[in-house]
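This document starts with one chain, in the form predicted alone, laid out as structure tokens.
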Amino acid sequence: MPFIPHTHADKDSMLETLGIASTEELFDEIPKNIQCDGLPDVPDGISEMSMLRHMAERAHNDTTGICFLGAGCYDHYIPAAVWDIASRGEFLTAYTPYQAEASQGTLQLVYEFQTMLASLTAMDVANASVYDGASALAEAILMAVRVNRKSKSRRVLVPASTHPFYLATVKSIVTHQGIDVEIVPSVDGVTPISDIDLDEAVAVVLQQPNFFGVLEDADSLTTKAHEAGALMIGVVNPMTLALLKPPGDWGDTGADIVCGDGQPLGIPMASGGPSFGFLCTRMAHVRQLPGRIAGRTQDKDGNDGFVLTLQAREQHIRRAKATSNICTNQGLLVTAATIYMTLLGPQGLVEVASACVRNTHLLVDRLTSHPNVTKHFNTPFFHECVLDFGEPADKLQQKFLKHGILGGHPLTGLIEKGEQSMLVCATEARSEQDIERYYEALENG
């Protein structure tokens, strides 16, 4: 059956019945200015059975071996039971809980995951999350200048170590809508606090570890932009959080919004995609926090109950005055989420993220024993690492590729000398056999 199962006589009567010729007319309101003619660059349907053929293909050519990429996205052990649980058809088919009295375990485990996004995060409140770790970025960026209402410009600093993804998506969403985005060139691969123009700045975003791996100095600009009137914005790796500060703890009073991509905790890497992305915030901001937020409270009997307490976003009720109509709810990556890290508790996440530590400073130690390698940055990194390897980066990871490694992430236009640079990771799932592996293919060609 068709997902729409009108037949055309069901279109004509419908049409009759509203007064109108065709369909086009429900969109006269749409200046014709702005309205798409047609999708030429689409190309027509294929059968199912092509489908599935050509998918095959592409899933083949997905198969790479031993993964030293990073870059946002990482290899990391799923315990099997995450995905067995996170598979049972009450979360696999679960959708917005509306209805709180159908919706008791939802509202829970969404709970559940606000929670420890928050004490991860050391902030107040975290929302249901949003739709991955790029367009929370945006959203926090459109945040922040709603909530820092008394700066006069709408200029947003943003640090050209930021994952270019990141970069990219800001400034697709939030520049139609009346913000300059400013690029902070990086030093050494590091943000240089002191030379930041915060000047009217309504907010300073900053990407902790930053896309090449390395520790910015967090608390200094804190409380640089805080002392210019500005609002922090964090973008974190949850998993880093398990060993590194909280943004919640950055400077003397923490940052004001964090945001990130939750891929790291029980997503598997699935060619990019799809992960989640999560937003927190501090109390007094609640209201401008995009999404939904589910609570508890207690019933007339005294039994504890769970439903939706805030959903700022909602385009149904809002309309116009929404504070988001993209911050789509990733239910099922969220339920993977909060059992991944139930089931690893807090020192769980500490020996993992203790693991990725060790794992990357042995492998970029032993590639850097090789006369040809060195690493681009004299910076201290935490689990990804940039590595000049003296060959083109592109030919290099195609030669790693028939030795069924995947060795990292090119910075071809990323840094200066780029083309022969590489963001190489390895996390606890690698082994020092691994390494050795990789160390033998770079020396062995």
Given for the second form:
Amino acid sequence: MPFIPHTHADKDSMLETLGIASTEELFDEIPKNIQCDGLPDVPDGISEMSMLRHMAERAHNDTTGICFLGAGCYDHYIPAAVWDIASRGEFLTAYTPYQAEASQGTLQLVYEFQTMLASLTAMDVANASVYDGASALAEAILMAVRVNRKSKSRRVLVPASTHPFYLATVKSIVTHQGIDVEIVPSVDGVTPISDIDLDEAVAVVLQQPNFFGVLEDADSLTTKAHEAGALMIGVVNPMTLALLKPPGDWGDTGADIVCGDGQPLGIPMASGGPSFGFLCTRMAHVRQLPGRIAGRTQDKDGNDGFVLTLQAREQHIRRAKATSNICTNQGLLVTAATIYMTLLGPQGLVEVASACVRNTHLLVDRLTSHPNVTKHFNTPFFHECVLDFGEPADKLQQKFLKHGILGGHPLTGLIEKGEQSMLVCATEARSEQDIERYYEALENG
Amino acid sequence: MPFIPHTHADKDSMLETLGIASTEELFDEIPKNIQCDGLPDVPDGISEMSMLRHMAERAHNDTTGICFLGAGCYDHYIPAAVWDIASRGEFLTAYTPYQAEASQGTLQLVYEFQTMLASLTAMDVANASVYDGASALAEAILMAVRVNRKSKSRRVLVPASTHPFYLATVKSIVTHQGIDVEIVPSVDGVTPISDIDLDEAVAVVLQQPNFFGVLEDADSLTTKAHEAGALMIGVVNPMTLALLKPPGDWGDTGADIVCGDGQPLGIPMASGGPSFGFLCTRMAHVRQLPGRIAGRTQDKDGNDGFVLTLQAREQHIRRAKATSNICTNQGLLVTAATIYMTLLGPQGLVEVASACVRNTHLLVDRLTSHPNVTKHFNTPFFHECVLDFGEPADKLQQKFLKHGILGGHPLTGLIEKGEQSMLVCATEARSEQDIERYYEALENG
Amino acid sequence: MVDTIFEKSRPSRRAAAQRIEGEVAHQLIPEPYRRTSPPALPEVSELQAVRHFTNLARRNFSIDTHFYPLGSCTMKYNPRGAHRAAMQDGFLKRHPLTPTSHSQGVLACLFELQEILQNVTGTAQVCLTPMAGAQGELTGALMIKAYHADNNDHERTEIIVPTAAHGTNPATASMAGLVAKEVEVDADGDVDLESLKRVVSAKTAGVMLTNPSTCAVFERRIQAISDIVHDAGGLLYYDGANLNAILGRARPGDMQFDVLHLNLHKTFATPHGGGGPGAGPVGANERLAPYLPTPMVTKSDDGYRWVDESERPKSIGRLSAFMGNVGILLRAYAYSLLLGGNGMCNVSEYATLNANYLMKRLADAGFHPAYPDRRATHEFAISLRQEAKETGVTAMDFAKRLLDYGFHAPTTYFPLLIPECFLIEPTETETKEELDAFADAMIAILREAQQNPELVKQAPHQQSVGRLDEVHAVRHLDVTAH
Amino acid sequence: MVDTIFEKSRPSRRAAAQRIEGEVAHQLIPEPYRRTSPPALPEVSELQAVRHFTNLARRNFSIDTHFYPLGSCTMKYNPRGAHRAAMQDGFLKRHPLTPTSHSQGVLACLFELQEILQNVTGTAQVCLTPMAGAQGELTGALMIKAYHADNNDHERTEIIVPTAAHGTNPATASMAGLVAKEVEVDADGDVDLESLKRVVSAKTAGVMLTNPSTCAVFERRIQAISDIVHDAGGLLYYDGANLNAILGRARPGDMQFDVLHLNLHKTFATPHGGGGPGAGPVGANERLAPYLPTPMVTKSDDGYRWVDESERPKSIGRLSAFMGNVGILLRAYAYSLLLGGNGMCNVSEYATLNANYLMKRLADAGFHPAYPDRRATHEFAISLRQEAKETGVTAMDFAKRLLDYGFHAPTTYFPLLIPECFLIEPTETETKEELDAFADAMIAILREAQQNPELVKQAPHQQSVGRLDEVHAVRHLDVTAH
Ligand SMILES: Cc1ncc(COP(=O)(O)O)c(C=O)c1O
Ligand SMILES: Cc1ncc(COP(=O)(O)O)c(C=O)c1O
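Form predicted alone already given; the form predicted in complex with the partner chain follows:
Then the entire complex follows, led off by the chain already shown.
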């Protein structure tokens, strides 16, 4: 009984208090025919030592090499302090701060997080978290439809240059509320803003930089969307906002809703999760924002303190009319991201973003110096770029892996001639030697 | 300036308060001729990311394989909770609990540690820590000489079966106080108790199990020592005391001073340090015990609390007459060991010790089933044993390493024909497959 | 409160060990795309950051520091070993799009976890990707919809939930484009069958039930409910939030549920992280399994691999960018290895023993269990209505005062149908001594309520802040520091 | 206090995930060697253990939670990155007796650290093994003895220490079998040269000095002292506890010191761990280098390797079972990589700026620096004698009251020659705001001492316990729970 503290004496005395002979009696309200006889098909428990040995072997199996994969999940360096602090029991093993007075740590941190994210995106408010970037986009679209009551349509435009898994998630989730997701094809890796028909659209989405790493004309689309009475939803990588114009400043009056995935802010790649999704918006729309929000208030003596606020939006109060069904969110990752942003500060984040841009440009220059390799698009990119390798990307990837290089994301089916293309990425964690090793793998592959 | 928070504005305003133009002036009392111009030979600082990348490569270099080395440092399994808690900032970054009211965490923990160690050794009191097992033995000998005032001699007997590095350390340290360390040769791996001449000895040392893993006749030696007016000093591995008779119960009235290294109690091998040395004794001798001791007391309202006690023994009060010069000790390791002993409990420690004994016996049986391999001594052993391999041990060890086996400690110069012998050890962390892999390495070596 | 991190910020101060060498890359970004003013992130030293967040942490109650009997949340011990297992470099540094050839370690863990959860729930297949209970619910609702659509049964637009249901159930219904229909709960906490029969119709897509229910009693007539709903062509969804009560003792699959989710952050002890993350794997019987989301993990001769829509054409699709909260799944896998099938049976036994014991102690002291004639399950509800009437001290006041006694408060005011409700879930990992201390605190507070009600109404008194004004927070909305 | 872990213990309770499968091995141990009754270790669950020690941790002040200006101890920020670097598996799992062939990683780190420390101190060779400052001192004293013995200079049995010296200095002398002779310090905090000349003789083995001294001022006449001692045939030992003040700005080797230790847990920011571990590497000039302890690390064509007595016949030998506190050495190495030579120079600059600023603020507020005409170094002493006389509030009372203001107290009553002394060392990693807040607290306490002295004398009031009775602790010795 690994974590059960009861001694025989404890059990006996508790049974005695209850006036029963055995714990079996406690289950006498469960109809006999649905009781099962244990879990014979689940092996018996093992010790922590054996479990860790087993899982260490498994983890060891998956050590792959130098990562040039991005595509929505990035190999950034995480300062040691981030997880040392986030793993403290008081952060790790608390739950939703329902009892505010016993949760001031988490609540103040969330308030600070909201401030940072709002500033990063140049929006007024941020929530403290939905599940991930993909589900955040789904929530953003649902929110846009609730907010934009003027619009009678349920037509939402989403560029094909959006992350394909985000697109898939959006489709799974939002179509059930009668929303019509229309994909806008891209041309040369970017969304052709002037060609878009915004008639009757309730909202338009734009990912910046887009899935292919390419910079979109967010200013024009935002202005155009607003002119057409549509809301503008930005999907962003928060790290890039150290250098890129924040969505709050896009076009005429900025995006209306901003969402994205927080993984680049101090969250390990960890097979893609847990990470966290965020949503920011204008104060006018805050009551339609899903997810937890902390607010500053006062205690009975007039001292400042923090509580969960605007809970009337949430399922535990509003039930069927809630802004979302979300309850458990990704709080611990918000904690880590807040510590990360604090340790980096504005200057640190600029340096990380700059190194990512620089390294990816270096990588692209180096790889395209090889006769077989060319850039697929000729557009400005941030820290990801599509390269054509002139041979099947799947096989090439396996060859690279033999040299300890995780070379990129094959784009089969995602762009024209994608079978020979990969989306590559070099973060600040890649060195010039790493890039050179990639080139060598390419030459010797 | 990695960890310096000063902005230009801070610096300027501080200089202004000080009424000086530059920080250079603050150093104007240092004669110019001994000032140096920076540290040109120390390379410039690098980022945490670069440092960790560099040190990860170094650490990776040293990954050796399955450890069958013991000889004073043991590869035990450490429950995950031990270092998660010991690494909390409040334990990691506090110092000696001089301000007791702001250090109740460390002080109560030390008090609990003392209780556990005293119980484990069957002694009355324990200190909370000296540097390591070797220096603990040196301190124990110095202490014995102080305690045993009746004895006019300074003759201390130490068996040759004691850990050779402990012997070396003792020699470096104690001889300067005019103490005469006499080595008692061992016969067949054990100390020949009846042959020992205890005349005028002030103290006798016995390591149990001894360096060769062999069990010594501690009972007889203790009684004999006491009859001769000498103090008995036991050197023990605390983990073994789950199964072995504790020194407090040796012979007639038990050992007088017990020391050893705490590494087996939740401390990583980490190249042999930091670990901690411990010392236990009878209440009558507590004022001669070096090192920190926590005591329970009361606060002004009569509530229980903890303080450092008997500080008059220590250098900061007693100066030249102190029991030892020790100041900074190995507190954090005491913290880890206390958590470790708590998580294991008496039953867990018995299981660990049993598994060590079982595994080493399995290992010895398996290896000696090979025609070239024999036991060097034919005496009962605990979890280490000397095996003769019939070929040079140094070379054999390199062969084993090629198979991922760290095979043992070559005994060149330590026993007769030691060039072909190794001290081997299998802790609870070794599996039957590990042992089988060792055998295969032996066969295929 | 302590100063916010922004008050500690000074222009151009920084944690310089986190610097990255090299030039700012402005020139690589065409001008119209550039940011012109830096974000207002705090500018502090590394020590300031460490000290600030360490001290914030110290202002939280948590399982590691306090008894935390939050009903419906299963705040049991979160093994540090499981955390360690998931925090290994091999797992943390794995990119989600790493080829299968180099992912056999994590895939093996996930595959085995699928199998374990199938066994535990009595379902045919399990998909691990949903990222919390509520996403699991949405998954189930969408699967039910997809099933009916597949059968050209397009009129089934209603989903039935008990009045006592958790808020996520009706909210999920809406999110799935279904209409939540409430069904009454009778005086004993069971679903009222007559009420159920009235609400069931040809429009019924399904029913969502928790069993044990959110009233903290076992739904005894589950068979009858199942028959009524199934006969009407509806499906049964099991909300697994309360699985801790019956782990290894009764399986939802054996109760005729068609689809269900588990809350790994509850039953499988993954840390709650101050609000999350969790994981809400979904299991289904043969009938509904084809609709499970993607990706899932399968095993074939040449190892483990992902399965996506190409092989599962009926799947409702993808619910997250990658594979859900893998890190949490790994912790749950580690936990299930530690417990094993035998250990899981002990969980429900001792969780139930603890709840019944604490309920008895409180009842003996004069408190009022919501369902005095029923067994407690892994948790139980008491109503403080009478105490509130007699002393003016509400359940919320009791909750706040408990903090001063060193206990996190139970869940308050849920389920809504029990007035002045405390939903108390001690979990199996707490000692009898801790339960006794909690009961003693409740008794002491009751005495305070009788003798000095203001003391309790003004509580807490020993926390870093006094009772906080939630109404003020909404009226004077202050959600960012700038 | 909270209950001790023993009060939480119950017979046969345990943290069962820590079980090891298999039989108890009694039969493998001959009967006379067996233990017959189990040790009284606590029997608790894993949650109880985690909760107990987590809550104990929360009762500590520490650098990570509080300003901790403990003079002579250099309580600066301990970088988490350095801790992470040393806690890597490759380092943690290395057995100390692993062959050199498989230890090149750690050996390279240690070798480079030796080189860095040689550079930093201006010495010819450094040995890393001493495990704290005091062991470094003993090492130095033994080396001095060995040197004189080697020169057949057997009468040199005395070692000179200033009256203000740290207690470890005279204690070390005794441990080395030398006699500590005190030398006076003058009114400005410098060693009194006349006094020195009187005490120096043909019996002088050497002198032990800290510079800056424990009076927290720089010993200006170091050259003269060196000449006097060297001329008399004695050697100079440098106690490196205060190196933070002059890092990268003045090197002990350049001041004619023959042998010295560093405190890596001070100057090189390795965590103090609630009392330790530390590391006290010893450096020596060409004359004394042959006597350095073993093992040391050297580099040759085929890599790094250990050097032992066989190659260093004059060595004083071994001071620990293996290689000292390697884990701490790795942290110090990481720290020195982070700082680099340039960063080290900043350390002394800002440590000194902080100390001088805080001294000025306190002096301006009416407090009395012990050496008002001297520069502060990285620390400074104030005397509260006058305040004590006027208000009856002692330095200890001030110290206890500071805790209530959220500051760890400075070092009190050291050096002994300064009455009612506070030795205050802010370190370079604290902000100006923190220093200002500390100064404000001191001013506020002074006002309290004047207006309501009992408040201060009864302090602390806001800690987990009130003022503890140390005399009671000695009189009623209670050092184990059983
Ligand atoms: C009964 C019940 N159902 C569903 C949920 C939702 O689960 P989650 O918070 O993981 O989304 C909860 C969570 O508290 C619950 O208690
Ligand atoms: C001046 C001085 N010398 C020596 C020491 C002893 O160093 P350690 O505590 O590392 O043994 C100290 C420690 O505080 C000190 O301040």
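Positions refer to the first chain, counted from 1. Rigid core (definition): largest C-alpha set, two forms, superposition within 1.5 Å. Given the structure is predicted, the values throughout are model-derived calculations rather than measurements.
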- prompt: Does Ser47 move its CA by 2 angstroms or more between these two forms when the core is aligned?
  reply: yes
- prompt: Is there a C-alpha shift of 2 Å or more at Asp394 between these two forms once the rigid core is superposed?
  reply: no
message: My question is whether Glu25 is one of the residues whose C-alpha shifts by 2 Å or more between these two forms, given a fit on the rigid core.
response: yes
